[in-house]
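The chain below stands alone and is given in C-alpha cells; this is the form predicted alone.
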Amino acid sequence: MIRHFLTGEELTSGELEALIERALVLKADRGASNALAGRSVALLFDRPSTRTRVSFEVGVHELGGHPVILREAETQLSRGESSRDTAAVLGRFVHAIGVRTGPHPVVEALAEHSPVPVVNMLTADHHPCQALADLLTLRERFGRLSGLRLTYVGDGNNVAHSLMVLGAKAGIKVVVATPAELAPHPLVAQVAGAQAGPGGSVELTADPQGAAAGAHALYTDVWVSMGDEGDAAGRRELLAPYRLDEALLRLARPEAVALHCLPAHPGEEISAEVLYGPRSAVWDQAENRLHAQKALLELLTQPAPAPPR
C-alpha cells in the first residue's frame, strides 16, 4: 500500500487500475464508502483554486469526514514555520494533508516528515491528481486504457509531466508535443518510460500534427501557468502553432474527444468550437477530479495490512 501520493510515481500499474475501477464504483454510487468517518483531512492552498478546492472538500465530506481548509497565511508556513515542523504537527490532529503549492520541494518536505498520508494537489512540477481524473475520463470514454493514443500539445508543463507518469503507467501511448523551449523535463519523461506498463510508452515531439495522428484523446493546457506571466508574449509566439482547434482535432480518430484541464482560455491554447463542442470531454473529465480524488483517499487512508503471525 501507498504511503504518499506526490508524483504518480508511487503505484503500481495494478494499484493504478485499481484505483480507476473503484472511481468507476464511487461514481456510480456517491454514497458507497465512508471510509473517512470520524476523521479529517487537513487540506493547504497556497495557490488560488477551483476545481482542487471544491472536489476535495466535497470528496472528503462524502467520505465521512471533515476536511479542514487553511487558505495561504492562516498556516504558520507563512511566517516562516519549517514544513518539517508543520508536517510533524498536522499529523497528530488529522489523518491526512493534501498541498495545493508552488515548489514541489515544499511537498516532498511535508511527506518526509508527515506521520499521516501527504497528497499533492497540484506543484509547478506535478499535478497527480488531475492525471488520475483524465484516466478515468478515458477509461469512460473508451471501455479501457491500455492501447489507447493520448496526445497533448502545449507547454511541457506539471500536467504533461503527470500525464507521462500516469498514461504511460496505465499503459497508454502518450505523446507530448511543445516547442523545444518549453519541452517537458527530460528526466521525468525518462521515469515515465521505464515505469510503463504493458503497451504504455512515452514520445516527445515538436511536432502537433505529427503527433495528433491517430490520437484518441487530444489535451491542452493554458499557455500562461502561474508564475510565467513575465514572459506571456513570448510563451504565446512559441505556443500558437499547438493550438488545438477543429484543423488539429480532425487529425485525431473520429471518435477522438478534447480534453483540457480548465481554467480555458477560448481562441488561445484552445478553440471555443472544441472546448463547448461535441467532442468535448472536458466537463466529464472536471467531474471526475471529485471520484478519482475519493478513491484515491480511500487507499491511502485504509488501514495498513496486519503483519504475518
The other form holds:
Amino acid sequence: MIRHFLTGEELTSGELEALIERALVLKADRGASNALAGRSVALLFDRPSTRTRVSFEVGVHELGGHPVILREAETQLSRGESSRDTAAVLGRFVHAIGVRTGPHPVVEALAEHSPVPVVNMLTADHHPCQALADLLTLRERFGRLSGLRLTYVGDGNNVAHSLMVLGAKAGIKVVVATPAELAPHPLVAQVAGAQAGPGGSVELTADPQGAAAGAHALYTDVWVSMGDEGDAAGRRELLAPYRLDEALLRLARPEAVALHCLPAHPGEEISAEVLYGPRSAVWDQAENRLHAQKALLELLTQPAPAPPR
Ligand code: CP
Ligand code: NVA
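Now the other one: the form predicted together with phosphoric acid mono(formamide)ester (CP), given that the block above is the form predicted alone.
Every chain and every other molecule in the complex is listed next, the one we just looked at coming first.
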C-alpha cells in the first residue's frame, strides 16, 4: 500500500493497473464510492490551475468528502511558516493533502512531515496525476496499455517525466522527442526504465518524425511551462520543429490519437486542426483527471490492513 503519491514511482505495475481499472468503474458510475465520507482533503495551490483544481474539488465531493481549497498566498506559508509545521498541522485536520507548487523538494518536505498522504498536483519536475488520466484515456481508446507506443514531442518537462515513469510502468513504449537542450532529466529516464513493467521502455531522441512513426498516440504540452517564462523566446525557437500537427500525425498509426494535458496554445505546440480534429482525445483526457484521481484518493486513504495476530 502506498503512503504518498509524489512521482508515481511509489506504485508497483500491479497497483497501477488496478488503479486504472478502478477508475474505469468509477467513471461508469460516478456515485459508486463513498470512500471519503466524513473526511476532508486539503488542496494547496501555489500555481494557477483549472483542471486540477476542479477535478480534485469535485472528486473529493463525489467520494463523500469535503475539499478545503487553500491558496498558498493566503496561508502562513507565504509569511514564512515552514512546510514541516504546515504539514503537521494540516494533518491534524484533514485525511489527505494535495499540493501544487514549483520546487519538487517542497512537496517532498511536506510529505516527510505529514501524518496523512500527500499527493503531488504538479511540480516543475513531475505531474503524476496527469499521467494517470493519460493512461486511463489510452486504456479506454485501445482496450489495453501494455505494448502501446506513446510518443511525446516537445519540451522534456514535468508532463514528459511523469509519462515516462508511469507509462513505462504500465508496459508502454514511451518515446520522448525533444531538442537536446530541453531533454528530460537523465535520472528520471533511468528510474523510469528501471521500473518499467513487462513490455515497457523509455527511449529519448531528438527526431520527432522517427519518434512518431508507428505510434498509437502523439502527445505534446506547452512550450513555456509555469516558471519558465523568462526563457520563452529561446524555447519557442528550439521547439518549432516539434509541433504536433497533421503532418506529424500522418506518420503515426491510422488509429492514433492526439493527446495534450491542456492548457493548449493552438498554432504553437499543437495545430488547431489536430487539437479540435477527429483524432483528438484531449477532452476525454481532461475529464479523466476526475476519475483517475478518485481512484487514487480511494487507494491512498483506504484503512491500513489489520496487523497480524
Ligand atoms: N493539465 C492540468 O494540470 O491543467 P491545470 O493546470 O488547469 O490544472
Ligand atoms: N508543463 C505545464 C503543465 C501544465 C498543466 C506546466 O508546468 O506549466
